[in-house]
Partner chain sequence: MAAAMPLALPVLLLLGPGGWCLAEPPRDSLREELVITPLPSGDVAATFQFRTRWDSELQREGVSHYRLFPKALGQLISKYSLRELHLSFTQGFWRTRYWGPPFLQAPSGAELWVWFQDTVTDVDKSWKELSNVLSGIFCASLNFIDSTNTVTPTASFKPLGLANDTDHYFLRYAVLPREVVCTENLTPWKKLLPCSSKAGLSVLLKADRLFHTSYHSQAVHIRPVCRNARCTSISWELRQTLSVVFDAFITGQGKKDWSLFRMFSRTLTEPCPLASESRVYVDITTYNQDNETLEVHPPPTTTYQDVILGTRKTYAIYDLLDTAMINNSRNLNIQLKWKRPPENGYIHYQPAQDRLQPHLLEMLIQLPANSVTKVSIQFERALLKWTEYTPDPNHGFYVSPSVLSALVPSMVAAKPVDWEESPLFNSLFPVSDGSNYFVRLYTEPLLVNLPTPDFSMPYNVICLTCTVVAVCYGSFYNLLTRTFHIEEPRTGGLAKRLANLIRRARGVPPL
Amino acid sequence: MAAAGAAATDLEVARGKRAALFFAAVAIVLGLPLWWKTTETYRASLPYSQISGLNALQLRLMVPVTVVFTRESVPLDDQEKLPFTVVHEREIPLKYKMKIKCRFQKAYRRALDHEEEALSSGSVQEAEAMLDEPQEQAEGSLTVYVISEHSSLLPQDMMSYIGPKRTAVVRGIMHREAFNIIGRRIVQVAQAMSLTEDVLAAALADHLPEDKWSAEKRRPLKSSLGYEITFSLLNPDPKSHDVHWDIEGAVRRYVQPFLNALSAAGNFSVDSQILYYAMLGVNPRFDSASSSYYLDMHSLPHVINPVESRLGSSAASLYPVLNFLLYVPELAHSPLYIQDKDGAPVATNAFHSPRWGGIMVYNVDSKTYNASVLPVRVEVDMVRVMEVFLAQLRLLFGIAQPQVPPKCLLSGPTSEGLMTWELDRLLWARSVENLATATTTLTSLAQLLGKISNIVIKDDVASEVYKAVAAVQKSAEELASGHLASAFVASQEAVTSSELAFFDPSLLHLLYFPDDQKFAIYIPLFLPMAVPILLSLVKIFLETHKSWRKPEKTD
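Form predicted alone: give me this chain's structure on its own.
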């Protein structure tokens, strides 16, 4: 009877051991992997190596230049060597991690018959009209015509001419080093029409070290897919002034042609408004000598903030907003003038703020008050106003006057207010700026995701990262090939995709999920189950180890 009870006890002990081992095996083999898989942070793969390689990206900006030689522009021996191609390359000295090289590929050839006929005309304007071909030149390309040293096409004291389109004229020379001398002149003209150190420095102003040289370049707007332009009429004294302005007609005649010419750089929307009782917020000073009021240069920054609160245009805008304000001073502070740093009145009576817009003060003629009762009717001269606003608009987009070489004649402005090569120069700058922005964004995102392992990386985020990297590489290749239009489009895609990935809301879900919260969640779940299993395994181990060390009995 005792033997049977002992046998039953041993059987129950063996069964308990097997049950404990079974539960432990299920928990370790199935439970832990299943828990690990279902609770792990999903992180799609990213091209980290390609992103790190973008920091060492070398941009080669190739400008195709077709050089056309007329008869008697170079010695006859040199003309017999045509056609051939010469490449001039130099590195832009900027304090930036991305190396930028400018490459002018000059394709030399002889002039065709119709080109010879056009360049033998009486004036350069007639020659330009005759040289206009049905097919347009590609964006970023230039054509330079080399004329005779004694040609009357240009004034005798001028060595070169830059036209409104993608063409220029350079005087030739009868010299045994004619190609070298003319080549240097062509490079100077081509740089003025395309890429200069100042243009690229302004484009990369936000990415360059903080110093005085780069701070002066921070005036142009940052690159964007679109821009909103708001024209506002401020009438702080409607009891004295009944102001009328034909803003619709002015925008149609002056602003819209300029924006149409600039449409390749982004989308534009224009609106206008009239604000009554809108004050500048700065009390002007009275000048007894001239019986007028003035605002000095130091008080101008304090003018914008009080007015900006009344505009209300940038609060709900997805794109950068440019504000152009026409301010008619109240009767008590009329006339009102703006002074420069030397205390002299500004000729335009206007000023602009970088990346914000401009303000023009429009004084009412004092003779208007003599024969009229208040309020006097004021008709705004929109031609004078739009001349100022268009000049400010060019500066805010970084379209400044080029640094032309000595003895170079610059063509007058076109009806659109924008030369074709100025648009190309803007697209060069915007392409480089977009690539720098996309590269910085992708690098910051890769560093963030590499340091914080809790962040979820969804497939759509990874897809945008891959698109951005591919767009950066494509844009760099197109720039090196001289295809400016496609390079600019690819650079815009790179910025858009990189910012979509960087600002994706899913990246923030588990960003602030510390380890102590993990322990607070998992310990109540695993501790009640793990303690009995671990104690059983320890007991089994100790009993097994004790049975192995127990000596066997011998008869």
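Numbering follows the first chain given and starts at 1. Here the rigid core means the biggest group of C-alpha atoms that line up within 1.5 Å when the two forms are laid on top of each other. Small disclaimer: the values here were computed from a predicted structure and weren't measured. First, how it differs from the form predicted together with the partner chain.
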Contents of the next structure:
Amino acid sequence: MAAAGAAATDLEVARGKRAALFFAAVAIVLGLPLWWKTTETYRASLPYSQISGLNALQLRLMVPVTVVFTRESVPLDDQEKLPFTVVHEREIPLKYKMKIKCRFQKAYRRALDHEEEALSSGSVQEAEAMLDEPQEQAEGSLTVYVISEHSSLLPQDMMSYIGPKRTAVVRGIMHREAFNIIGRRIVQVAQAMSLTEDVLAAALADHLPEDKWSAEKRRPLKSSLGYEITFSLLNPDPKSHDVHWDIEGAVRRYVQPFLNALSAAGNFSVDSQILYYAMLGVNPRFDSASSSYYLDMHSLPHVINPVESRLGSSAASLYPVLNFLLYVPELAHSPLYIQDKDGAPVATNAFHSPRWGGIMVYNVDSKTYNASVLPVRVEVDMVRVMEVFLAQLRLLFGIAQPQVPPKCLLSGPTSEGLMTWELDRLLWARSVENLATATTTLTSLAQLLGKISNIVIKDDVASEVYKAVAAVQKSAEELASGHLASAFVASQEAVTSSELAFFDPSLLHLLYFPDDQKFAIYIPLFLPMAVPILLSLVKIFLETHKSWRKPEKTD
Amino acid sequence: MAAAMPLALPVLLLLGPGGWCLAEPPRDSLREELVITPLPSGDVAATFQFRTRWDSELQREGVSHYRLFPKALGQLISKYSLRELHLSFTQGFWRTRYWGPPFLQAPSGAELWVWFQDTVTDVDKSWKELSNVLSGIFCASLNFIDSTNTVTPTASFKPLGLANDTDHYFLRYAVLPREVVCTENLTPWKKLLPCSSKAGLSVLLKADRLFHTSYHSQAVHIRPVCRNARCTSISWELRQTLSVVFDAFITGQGKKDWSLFRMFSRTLTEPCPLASESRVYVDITTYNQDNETLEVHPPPTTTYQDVILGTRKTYAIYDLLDTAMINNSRNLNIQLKWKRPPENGYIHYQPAQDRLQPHLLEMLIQLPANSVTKVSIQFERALLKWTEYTPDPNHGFYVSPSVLSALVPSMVAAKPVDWEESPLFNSLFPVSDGSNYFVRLYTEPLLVNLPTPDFSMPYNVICLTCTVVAVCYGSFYNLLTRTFHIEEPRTGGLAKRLANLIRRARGVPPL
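Right, and the form predicted together with the partner chain of this protein, after the form predicted alone?
Okay, now the whole complex, with that chain kicking things off.
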């Protein structure tokens, strides 16, 4: 009877053990994965290795240069070797993680008949007119014509000429080393027309370590898909001045051609407004010697802020705004002049603020006050105004004055106010800037996502990241093969996609969910469940241990 | 940031004809007016309207040039292809019973209704974007407008301006009743005015006075109107309106007289030079037969009579563009005085300051016989700081009793008595003569229930749920893992022992 009871008890004990073990097994096999699965944040996979690879990306910027030799430009035996291709490559030394190499691929060939004919004409302008028509050159490429040493196409003391389109003329030489000498000249001219260190340094200003000339470099607007240009006429004293400006005509005549020429670099929209009672933020000082008022240079930064609140944000688009203000000073403060560092009045009476726009002070001719009663009617001379604003516009877009090599003739300004190769230079710079921006954005995003494991990565964010990485790679390839236009488009896509991914609102959803709150929720559930399981496991372990030891002792 | 720039100008642009076109007649115009209406309750309503008209077809032009019309709104019209836009922000409610019908109606909070052009393909998307942009322009929470609070009325809200067809598919309407209107909404509204707040009627728009009012409503209405009588082309009209109701008792210490300075703490100093019309209308309608009940100063140049909202009204007109109006005194402070002495009464009100001082309201009133007088005061329930709750917050908070002090005419004429000699119970309150006696009544204190927050609620829920789960789980676990076996009784209980003792004593074998 007792034996049977003990056997039943043993059976019961064994069953209890099995049940406890089974509980533990269910908790570990089913509970833990279930908990893990249901509380896990969804993180789509990202191309982390490719993103870190982008940092070490080597940019090769290729400029295809076609070099055309006319009959008497080089010695005859040299001409026999034509056509062939020379590559000139050099690294652009910038303190930037991306290595940038600039490559001039010079394809040498002989001049065709109509080119010979054109280049033998009387003046450079005629030659250009004749050469222009038949061919449309791709963005970023250059054509250099080598003319005979004694040609009268250029003035005798000039060695080369840079045209308004993508062409240049270089004087040839009769020499044993003719190709080498001419090659060097060609590279000089081609550098002036395409890529220089300065241009790239300005484009990468935000990504380079600060140094003393970086303020100057940070003047141009950042690259964007489009730009809004607003011309504002500020009339703080409508009681005395009835100001009229023909902004519509001026935009049509001067701004629109310039923007049309620049249209490859982005979308532009132009509007204008008149603001009354808009004051500058500082009181001008009176100069009794000239009985005029002046704003000195260090007070200029304070001028903008109070005006800006009136300018009105661009409600209808997200593009950066360039403001150009024409300020007609009130009667009590006129005439008003802007002084430079040395206290001398600035000739244009204008200044600009980097990445913001420009301000010009327009003084009303004092003669107009004599004849009539207030308010006097003021007609703004738009030629004077637009000259200043367009020069500022060029500066703000980063179209700097070219560094012309010595003994080089630069063609006169075109009707658009922009030479074609200047546009190319802008596109080179903008592409590199876009690539740098996109790379930085992607790298920071990858770092952030790697660091904070709470962030949800949705599929559409991941797809934007993939798109951006692909666009960066495509753009770099296109740059290396000299297709500037498609490289620029791809770089814009890269920036757009990378920023879309970076600023996606879904990334923020679970970002601020601290650990202590998590524990506050888990502990009331987990503690009462885990403690019995653990205790019975410990008990089972101890018993097994004991029963293992007992046989040893008996032995 | 700025740098003076020596510009060596390489850009010489001498294209096209140099001649400048002659100035056209101004294509935009501004009219502004202010109507001041003394309300039947004694309050004063001021209604500003600024109307900018622009003879331009905004939608067709690529490049737009703005003069008086604000650029921010003009860009909206062309970008979102708006036909009409009506936006109002209102704080308070227009009490028609006390104030009569309003010139401009608006619901409390923010109201936006928009008619889109029939060229818009995705109206809902435009509506969403538009409300977001407007919320940026006016610093308001219009971005909370979404499909849950947007409706498309089919019978009401017809276009107010020029319209060929009215397909309701292009109408969207939304109200945000919770929107609180404050200075940050007024500032961008003022910036849209051509004269900003520097000249003309807009000088009076001082935020700290405009928001110390019983009612504040500001609105923007954009609509297309006919450019000329034959309506061959359209113009755009922007009306910015603002109505406020000043509490005459607070600003005027119980008198119904008012002046511009007392209401706005500003006076009119100069007309807006851009306005083609700038007028102040003062309602001087007299309801009694005698004309001498009120007086306005300075005397108006002209008056205007018309039937407004069903009643005949007379307005005194002050034209700010009339040079004599302002030049005489450098500024214009319109005043209105009631000639009859105000009714016998006195009201003193001292508003409370949070955590510093309580409200004080004193009224001196003469009650007619056999009448019931009710004085009611509205409370707003507010949440206190959590440290300020008493240990038993659900008990409520006390509001101290009101006091009624009165001299009640005595039924019986008593002879004057010697004050020192009379019994003490009769002599605390001195009475000048025997015909009156003094009474002071106290009302019950009021117990107000304030909302009390429950901070621990979410954690309680979690704890309770987890406890329930843990208890269920625990009993299951116990049931399944415990070993149950029958205990063999070895010595037996106390009862058994006792029984055996008795059995032994009786000589019976034990159990």
